[in-house]
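What follows is a single chain, given as structure tokens, in the form predicted on its own.
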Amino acid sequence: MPENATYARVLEYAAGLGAEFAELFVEDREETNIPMAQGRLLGVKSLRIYGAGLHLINGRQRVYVYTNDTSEESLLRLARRGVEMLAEKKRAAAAGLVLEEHIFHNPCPVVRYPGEVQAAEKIRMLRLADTAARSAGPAVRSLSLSYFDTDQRVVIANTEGLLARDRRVTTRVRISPVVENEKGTYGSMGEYTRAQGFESFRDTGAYEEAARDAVCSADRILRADTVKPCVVPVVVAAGEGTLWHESCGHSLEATAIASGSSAFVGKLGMQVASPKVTLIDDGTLAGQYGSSAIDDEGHPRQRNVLIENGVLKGYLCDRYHGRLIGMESSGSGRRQNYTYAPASRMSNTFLAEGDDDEEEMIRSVAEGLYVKRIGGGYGGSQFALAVQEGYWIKNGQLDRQVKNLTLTGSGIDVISRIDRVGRRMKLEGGSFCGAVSGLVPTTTPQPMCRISEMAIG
């Protein structure tokens, strides 16, 4: 990576040409993927992503330019090109810029960096997971597994004198079985995901259990019944907070607020949800997939209370979109890599614990749906979420497993119907969220909760 003096000269040059604010994001990322299908190794794939992006802001105008040549000469050319594209250029004084390095604690410490582990050890772990999946019980027609690791090092510097560094490491295994029984065949996907180095595979039982569970879950879904579309109470299991991510998380990002596309525009300080709802986004949680020392603009990660006892308290802001709505950064500027401009994004978004009894939530429902696992979906003012594993509730008991269901609704409407929130938080492994600044790692933990009525498609 370039030296600190190079960052200072490039930023100083951009300011001298007329940029009101300039920020350099330099990234060096190594990734490994080892796919296996039907017990056969398909190769070891390595990828390195290296480059720099320059974010320039003047008032309400901004430009983002990037390059994979991080020499000082290249970065100076990049700065000139970017400033030439800026509207409303303001000539700034090109005084000597002093960068002060800030050190922030990373909440996801690493013991064994993936690059220090031989491929043979990673392959051995995959074979153990493959054996565990095939021995789970159901007939496995086909089975694919993939190992992934990422080691990302970033440096962020800006014209306010900030210089910050971070290193983010993750590992995961994806398990994709197709099972077969008398009802036909069914394919599904499970993941074992950790914000750690290769030490996440020290516990053989944990990832082997994830492999077995992916197979057994697929078999149960294949045998499940169907139900007709209806409106009923819905109980969502602990750990399945994707509901919050999609129903209102995206609508609380400053990108949605600034564009006017969110139902939460102009509602700060107002009751927008049930009094049982306290919604938090916290990028500082130890060991969580969405955590890091700093966001991708060098701002320290923080705990952001978005809704408190049903009252809207704040939004998730990056620098630029926060400026558009008159708010400071909340440490939520994130991006997939240096080719993306930062945007306001969620990290670890969760419903805070309540004081309701989890067993009573189901016992008091005459007929409804218990959602044990949520699949994919989309969010915004209207959202839809696939029910990956669900059970029909009848007379206060889980009656039978059901399939091919979707939860749909208006986020601001659904969160007003939360009538129970459990006492026990459950963390989950993590996944990815895709939006304007690419794919970023997130988690969606939660305690068990209940929606008094919801549309089931």
Contents of the next structure:
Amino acid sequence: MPENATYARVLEYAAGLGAEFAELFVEDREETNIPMAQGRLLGVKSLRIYGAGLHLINGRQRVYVYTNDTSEESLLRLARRGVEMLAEKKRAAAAGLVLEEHIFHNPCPVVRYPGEVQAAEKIRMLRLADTAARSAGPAVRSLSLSYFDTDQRVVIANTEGLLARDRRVTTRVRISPVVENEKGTYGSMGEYTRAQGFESFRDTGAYEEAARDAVCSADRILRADTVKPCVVPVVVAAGEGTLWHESCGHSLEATAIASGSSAFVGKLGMQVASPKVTLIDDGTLAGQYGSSAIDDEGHPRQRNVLIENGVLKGYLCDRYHGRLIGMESSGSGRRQNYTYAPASRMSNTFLAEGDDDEEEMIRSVAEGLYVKRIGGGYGGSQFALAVQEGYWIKNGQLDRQVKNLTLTGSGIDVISRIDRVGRRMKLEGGSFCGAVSGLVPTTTPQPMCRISEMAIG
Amino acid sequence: MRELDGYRAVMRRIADAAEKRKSDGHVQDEENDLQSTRVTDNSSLNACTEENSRINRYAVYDNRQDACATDTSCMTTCVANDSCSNIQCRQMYAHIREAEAEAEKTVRVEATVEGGVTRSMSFSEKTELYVRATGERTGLVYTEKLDADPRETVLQAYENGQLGETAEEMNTSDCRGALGTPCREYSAAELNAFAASLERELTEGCPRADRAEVRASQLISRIGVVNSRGADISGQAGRFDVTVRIPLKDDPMKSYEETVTGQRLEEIRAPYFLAQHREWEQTVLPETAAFEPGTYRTVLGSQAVNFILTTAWQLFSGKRVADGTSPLSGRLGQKVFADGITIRDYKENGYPFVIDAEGTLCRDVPLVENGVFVGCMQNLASAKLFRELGTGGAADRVSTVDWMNQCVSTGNAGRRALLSGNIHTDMTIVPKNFVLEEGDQTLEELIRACGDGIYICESYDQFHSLNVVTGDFHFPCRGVRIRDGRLAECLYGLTMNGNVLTLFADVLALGKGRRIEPMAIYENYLVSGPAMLVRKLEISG
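Following the display of the form predicted on its own, present the structure of the form predicted in complex with the partner chain.
What follows is the whole complex; the chain from before opens it.
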């Protein structure tokens, strides 16, 4: 990676040409991918993502330029090109930019960096997961597994004198079985994801269980019944907080607020949800997939209370979109890599614990849906979530498994109908959220909760 | 391509070494030599599985390297120097049977104007290198670090392959040359001026809007492939994409949004967007109080059709059809959809393509002709799968000529097929311009012909809603109730449920004109289809 002096010279050059604010994001990321299909190893793949992005802001205009040639000459050329795109140039800044390095603690400590682990050990782990999945019981028609590890080093420097570094390590196994039984064939996917080094595979039972679960879950779904679309109470299991991510998380991002496309625009301080709802986004949670020392603009991560007892308290802001709506960064400026300009994004977004009894939540439902697992989804003012594993509740008891259901609705409407929030928070491994600045790791833990009524279909 | 210059010499050396081995008959000797070493080492390590022997063999290489290489630089230099005194190094390089380097370079300029003000501009220049090497099996290295030593990179790919169990296909044709049309690079200022002018026209032309957002971009992409089998080819293509969003003045949460692409910026004009916007405005109506879930005669708008095509194209992947994970497996040559349904994957007609990621020339690929399933999208590996299947396998109703057409790559090799949280490294099948051909009915005529039913004007969640193995789908969407052939009330929070095969078998009429839907985030291919009237579709909500 370039030296600190190079960052200072490039930033100083951009400021001298007329950039009010300039920020360099330099990334060097090593990844390993080991795919396996039908028990056959498809090789080891080494990846190196390497490059730099320069973010310039003048007033309400932003320019983003990037390259994977990080020589000083190339970066200076990039800076000139970027500043030329700014409609208005600011008066040249004083020379002599001094970068002060800030040290931030990463909440996800690493014991064994993936690069220090032999590929053979990773393959052995994958083989064990493969065996576990195949011996789970149901007939597996095809099975693909893929091991991933990521070791991302970033340096962020800006014209305010900030110089910050972070190193983010994750490991993951994806299990994709196609299961068949007398009801047909079904393809599903399971993941074992950790914001840790290879030590995340010390617990053999945990990832083997994830592999078995992916197969058994697909088998159960095949055997499940269908139900007619209807409006019923919906109980969502602990750990399945995707509901919050999709129903209102995206609408609380400054990107949505600034564009006016969110139902939460102009509602700060107002009651927007049931009083049982306290919604938090916290990028500092130890060991969580959405956590890191700093965001991708060098701002330390923080705990952001978005909704408190149903009252809207804040938005998730990156520097630029925060500026558009007159708010400071909340440490939420994130991006997939250097090829994306930062945008406000969620991290670990969750409903805070309540004081309702989990068993009563189901017991008091005459007829409704218990969502044990949520699949993929879509967010915004209208949201939709696939029910990956659902059970029909009849007379206060789980009656049978049901399939092919989607939860749909308007986020601001659904969160006003939360009538129970359980006491026990459950974490989850995490996955990716895709939006304007690419795919970023997030988690959606939550306690069990209930929506008094909601459309399912 | 300049980025591949360093790899040409390495590829030549590997090709020469392979040729020399063939003529000297040395391959077998070296294999025997390694085999005996492997057996010895395996016994000492008490390894018994096939995989362990491979891993141990890899360790043998490492040990030899440690034991004999006083100067580790020879591990890279002897690729170009077969007189290296380090016999183990020579043996290692002698075992790279073939190798390939592919470079993908993109230059992108973009300007976004909103409400008469330039909001953002961007420029990027990026080159990605995918390097594959095969000994007995194939390994890969992906790098964006352009100053990485080509020899070390090839060697790393080779070493990665030693732990695998599969050998990948590489292009055997000696295709050479630089193809495609050189493109003039637009400046950000030019794009900004275009976006500002278009934004003005759109704002003035939409009485219910007080602002619009226009994002105009130019993308110039170049792919180059050089390998030890003689391929040395590159292709360049350029295009302009313009995305327009027009929110309603009195309800900014509702907005019309569409992307148009073209090879000339001047082709992209305001009247098209204004006409589409007028059509969209007709669907913004008061919401109905009650909706009864059930099976309805349905008009699917072009956007809703595209959201189905966004994932449904995988049904036509040669790999899926061959390995039985597409509902179209075994149905080649059969009538699978309604009359009038024609689906093709074009090399132009949207985004321009020249060569694919394996260096194969791109071409138009017929997939469904008038309801008959006539072909698949193939890369080198899937074409080989078809050859191995033979006509008695997946398709028993096709002529030999049609079958042979499936056994060659159609120029659909690529790596970014669907969204994923990782850099895409697997060589897979990717469409180019996946098009459901249009019909001759206006939207108004389709709605009139529907009589009583639902018009699905917008759907969501294109990536999670279709099971490609079965073809079943559940798309969240919104619609408008059709009564007496006219749009009545709006319906929000709907889900359309069905199966792709049944849906396209139930098509009664196709609309005139197609929207495009670029692949989200990567924008490396697009799908495109017209509105259509279907006999029945289950709608819930």
